[in-house]
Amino acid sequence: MSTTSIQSRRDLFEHLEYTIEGTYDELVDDQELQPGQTMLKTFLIESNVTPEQLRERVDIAEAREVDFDLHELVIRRNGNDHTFFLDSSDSRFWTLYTLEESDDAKAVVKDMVSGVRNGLDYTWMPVEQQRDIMEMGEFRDVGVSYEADEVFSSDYIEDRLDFGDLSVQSSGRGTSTLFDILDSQEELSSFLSLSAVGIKREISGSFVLERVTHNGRFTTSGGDSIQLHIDTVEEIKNRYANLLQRIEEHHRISYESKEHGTGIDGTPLVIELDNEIEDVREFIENIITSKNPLRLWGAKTKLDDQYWKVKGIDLHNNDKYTMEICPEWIRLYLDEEACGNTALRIYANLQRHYDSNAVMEVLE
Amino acid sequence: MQNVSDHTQQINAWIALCQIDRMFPDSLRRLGYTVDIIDPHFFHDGDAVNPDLILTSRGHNHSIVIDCKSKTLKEEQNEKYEAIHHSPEFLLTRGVVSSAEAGEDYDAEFAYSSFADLSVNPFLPENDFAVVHFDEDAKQFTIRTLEDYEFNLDELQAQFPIRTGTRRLPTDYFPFDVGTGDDDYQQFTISILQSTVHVALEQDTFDADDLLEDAHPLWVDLDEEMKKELRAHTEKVINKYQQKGLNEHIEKVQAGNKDEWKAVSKSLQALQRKVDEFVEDVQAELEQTEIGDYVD
């Protein structure tokens, strides 16, 4: 796309709005875009570093800076370029804007933060809050997406499991009604985790069509007004920030060395499972791989036959935790400096491919 | 439990009372104890009196001054806690409680505690000492006082017994006894491990009072016997997983008269696969070496 144009944060917006008024015009019409033409794709990333620091851990061709914390930096990715804009104006949530393919842009945004101690992120929303997406517009689909088969092996879905992935697209009418139905079924329950939620979101007659994945991407397909959309980003990350907080505001563990002794402050996260764990250490040997989606590295010791402990790494930052685990809870420790966003990694993968009915608790 | 000493749990109990946590009662937090100090070390009359913990409610203006015993108690550490009880205000004075406010009305108690049932013990003193036993059955812990041995706060003693409706204790706000007694050799191991990797990503190269400051919440407090006596676990420690391939990602370098690791392998995949392992065999090793063999 040429972006030369584009020299200011009213030039982009300008830009973007006439992309998603030119995308529902082309769906409305036609039911499919033009060769070549792109949704607007907008991703929300938790970080800890800086633009500047991004620029160490990802193969960027060129960058520009185009408004105070605003750059557009063309990414490189198997012999391809690939244009984004990076809104750091929240140095905590960045905003990432794209009009590439799905796939690229994915892609590329999935090696920016997968990276082992590269300070970034996926926003993970918990179940939760997609459904409070849901609430903020007119219902229009839903993925509905189980994969247990991203973090757990194919033995243990045999051995354990009740489905190894189920997978569920619904939109148009009726969709609210045969989720409800879905979500009503007891023995689905534990296994209806949602990927995607799509809404229609009307203000004041501006209008625009969202659809939020569980990691924080967004796709409009359509609309009349980009302030729209920024708003309900804005919106969205404004809840899960309050989530980040208050766990870091109670639930990291800290100790004071005082003149007498040692003082504590803090208390754990407990996550309670619907869908029991049968068997504790081979759920353990499960999530503790190092990999994609958890990246948590770790060491297990056993306290009894099903109550065990782990004490590990997460990738992501660096940060220890400390889990202990038995079939119907897990009890999770953050460091003193831990980020949060290790606890909501944990809790909405933990929901995502195992039980979509697990509940954390965080302090108000 | 399993693999963690009764003396840790205990520990780790009576912090978790005091806590908000949806799979442990809540009981003292209730009545706003909060810890203040883990480990208290203070002086009262020349003597060094250093009990587990101290739990501090200001609402109630009162202190619990814990000590986690096993099976035996002594006569001269009786001795030592009658103190608190007869002028609980010089915890005050010398700043050792900090959560309390100053005032005619605070007071404090001291509690033995003890998985075993203290009540036979020819050196139960006769004084206001609290006993506090935690009685395991299939089910659960009841942590109930003895007879004749019971808190003097009435609000206090009306919490007990206190079921905790589970056997799965929190092990990790306290995570192995600084003693390292042999039932804490596998939670000492793990700690170790873990923070070999995560100091090995933040530094270029540590060493053992690296590892024990991120793996030990008290390390900074520990009197100088007993950072030896830990420092010489830690390497002990650290050469046993060398022997056993973490060589192939941590390595050894010369520093003086001290050991020091660096990292050479940030492939924690790799590492992964070989931890069960690491942890076995370093505690099966651990298990059979005398106490005596640490100590250089």
Contents of the next structure:
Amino acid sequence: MSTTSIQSRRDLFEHLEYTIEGTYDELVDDQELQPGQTMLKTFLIESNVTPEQLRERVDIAEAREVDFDLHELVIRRNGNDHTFFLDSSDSRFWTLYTLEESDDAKAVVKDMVSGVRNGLDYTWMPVEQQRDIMEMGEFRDVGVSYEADEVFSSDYIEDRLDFGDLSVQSSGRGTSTLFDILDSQEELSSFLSLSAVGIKREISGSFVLERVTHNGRFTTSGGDSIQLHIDTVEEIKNRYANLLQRIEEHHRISYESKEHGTGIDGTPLVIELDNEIEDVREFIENIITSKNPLRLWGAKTKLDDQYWKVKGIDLHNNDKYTMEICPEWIRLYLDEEACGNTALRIYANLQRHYDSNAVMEVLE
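Form predicted in complex with its partner chain done, so how does the form predicted on its own look?
Lone chain follows.
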């Protein structure tokens, strides 16, 4: 990808619009892209660091300021260079644009957000927000991917779960009907974890084809307006940011010394489970392994039969957390300075890897 001609935000967006028009034409005419032709990928990243701090933590071969809060980054991975454009105009939610191959782009971003204490994370969209995306345009395709084997051991899956890996991919006119049929099956509903939804969005005569994953990756397979793509990303980001803000306003626990005792502000988050936990101790041992995607470490304490507490560290920012776990619910306590994205990572990944019907109430 030659980027020497891109000297401003406007240049970048004109280049990306030309790209999405081209990919759409090829897919309509030939149902496949030309060699070397790629789709636009846009990543929405939650950040607690500055772009300058990012450069200290990621192997960046070259960095160039293109425009205000817009940088071109050439990131090195396994000896290969990959080009991204980082828009940090929203300091909390960065947007990364790239035309790299999909697997390369995903691997670079995964490395970027998975480092210990690197201050970056995916935007973990709960099932409710993914279903809202379906309503933003004409429903085109869906990915259902229940991947318990990414979190739970083979023994736990064998003994406690109906599925270790359930995957359904569908596109075309029958997709909506297929999804409705699957969604109506009570015995399957806990395992219908959305991994991606695809829509065709049309506004004021312009259109864009978007596929949005559970962790904030947009793949644009066509369209005639980069502005409509930007607006779509912005709208979804704002919904997510609102949810995160409500968590941080109402559900971080702080303490204040008073004349007659201690005052407490904030309430814990409660995740109600539809798929009840059969053995709480085994469940905890599977979710505090420090591994992706949950990235939780901790020590467990038995409070009563099937009632345990975990005190630990979220490896995202090294924030402390406390969880109480029963078969029917999980109660999560965040420290007063904790990142609210911890709660959304736990919640969205429990929906994706254990119980898609889990519900977390967040105060308005």
